[in-house]
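Below, in structure tokens: the form predicted on its own, a single chain.
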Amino acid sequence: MTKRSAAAGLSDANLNAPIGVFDSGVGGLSVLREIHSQLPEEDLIYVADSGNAPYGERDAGFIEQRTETIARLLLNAGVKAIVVACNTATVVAIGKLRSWCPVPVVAIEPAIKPAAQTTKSGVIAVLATRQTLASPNVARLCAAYGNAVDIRLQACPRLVEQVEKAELESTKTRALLEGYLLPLLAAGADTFVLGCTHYPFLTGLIREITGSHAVIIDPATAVAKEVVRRLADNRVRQPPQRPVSIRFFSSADSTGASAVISALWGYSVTVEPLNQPALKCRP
């Protein structure tokens, strides 16, 4: 084979291998359907790491072992970008994994930024676990963006246990939300950054708690057009009106992540095993 052949060869292997996207649940399918939504004619791969949630109560060496550890079955699995959909993981590990991954990585990170530009009354909240508020990362945005506004940083531990149960308007987690959210309104933040991929499933019930006027910020949008920005650059696009893969797999119960992820999807799905060797593609 010529090297011209032979990088054909790559080339096409490359277009017609999935996006993999993986967080420390199932958060991180709001980050997978708006990227299934701006790219859908490309196959995907989501691990939701489940039966290890929630990361932003683990150590960093935890973290960082996982997000290794599940960047490896993705590349195994043969993924031709991978997207870190997981604030805590990129806070802590996200500077490691791109040391030494061979395909480009797209990570999330707090919209403060934006926020900060958006709020009119100049008081911006951070919904965020307590890993992620702590972090270095966080530390920068707000010393970088919060100059002109009042940052607050809101802790909410439980809420990713809610949301990895699908219990996304029950009465315990309106209370935890009410809780987190009622002193915040009443310190004058009219603008929300929600700092976990989870988050954006009670997005609903924030709204009934924050009223009409809130801004609810969710960065699924700007990671979605970075991947759309990356598979463009590198040209392993998939041309579009071609039948498509979503395969989901779980750390946890594989009935059990079924369910939830059936719920938080929108339709049924069959949920794989993540404890084997490799994912392996399909033919």
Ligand code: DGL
The other form holds:
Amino acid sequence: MTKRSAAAGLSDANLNAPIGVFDSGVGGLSVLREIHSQLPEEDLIYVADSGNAPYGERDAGFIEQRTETIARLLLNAGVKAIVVACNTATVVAIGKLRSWCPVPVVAIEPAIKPAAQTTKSGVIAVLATRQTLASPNVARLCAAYGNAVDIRLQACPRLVEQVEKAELESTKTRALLEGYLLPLLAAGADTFVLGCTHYPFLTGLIREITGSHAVIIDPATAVAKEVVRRLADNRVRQPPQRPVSIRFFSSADSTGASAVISALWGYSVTVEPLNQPALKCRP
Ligand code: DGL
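Switch from the form predicted on its own to the form predicted in complex with D-glutamic acid (DGL) and give that structure.
Every chain and every other molecule in the complex is listed next, the one we just looked at coming first.
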């Protein structure tokens, strides 16, 4: 065991271990695809807690409890790192999770800093769940980067449900997005932060509504870079050239989840039920 990996509770045997990624539902697939793109040699386990989505309207205690339950399932399955691919779970539960979790935890929060540095109009919009926007994390980011910039916080209820149904271009989804985006455009917003991992799947529609001049910021690339850095720091990056396994689990009905996850992931995958025996069994 190297000195650095020992500090993180990892051993050289962890080289072959998968990375666990989870979200309240299917939104974290937008982060998973970036991790897979930057770390194509790593095994991945994705957990969609779709049976309990959306988290954005839940109370903090429930989200903390689900975060701990899923993290423990992933640890029992032997993961070498956990990625919380959910802004809502991050702002509510990340402190507690990091206090006990023995492997590196990478999380996600709205990209307010890069948006404030990008805007030309001086108005940025942060699209996220109510829980995320009401959090101290977002208050801290607004205080740090909101001096010279007008930051509009826009809760987007019901969008998560549309993505959970893979309704990425329906009339209803468009109407919801127009309701959220048109007032922001009228207020001069030129930079839009996707502060919920479900929203990158709506980028096509968002772009149609905002026009091509708008900047849309998805933090998934930055999160994947952080995963790369943390694995390198802990010396547990998998060497290349071997078959890779990506497994998908959902707390919702597996048949429905398979159809939705396949549609969003881009090819047909089998989704397994979220329970310890299934997770522990190697493919
Ligand atoms: N993908 C989650 C996020 O990033 C959605 C939360 C929810 O389920 O409301 O916040």
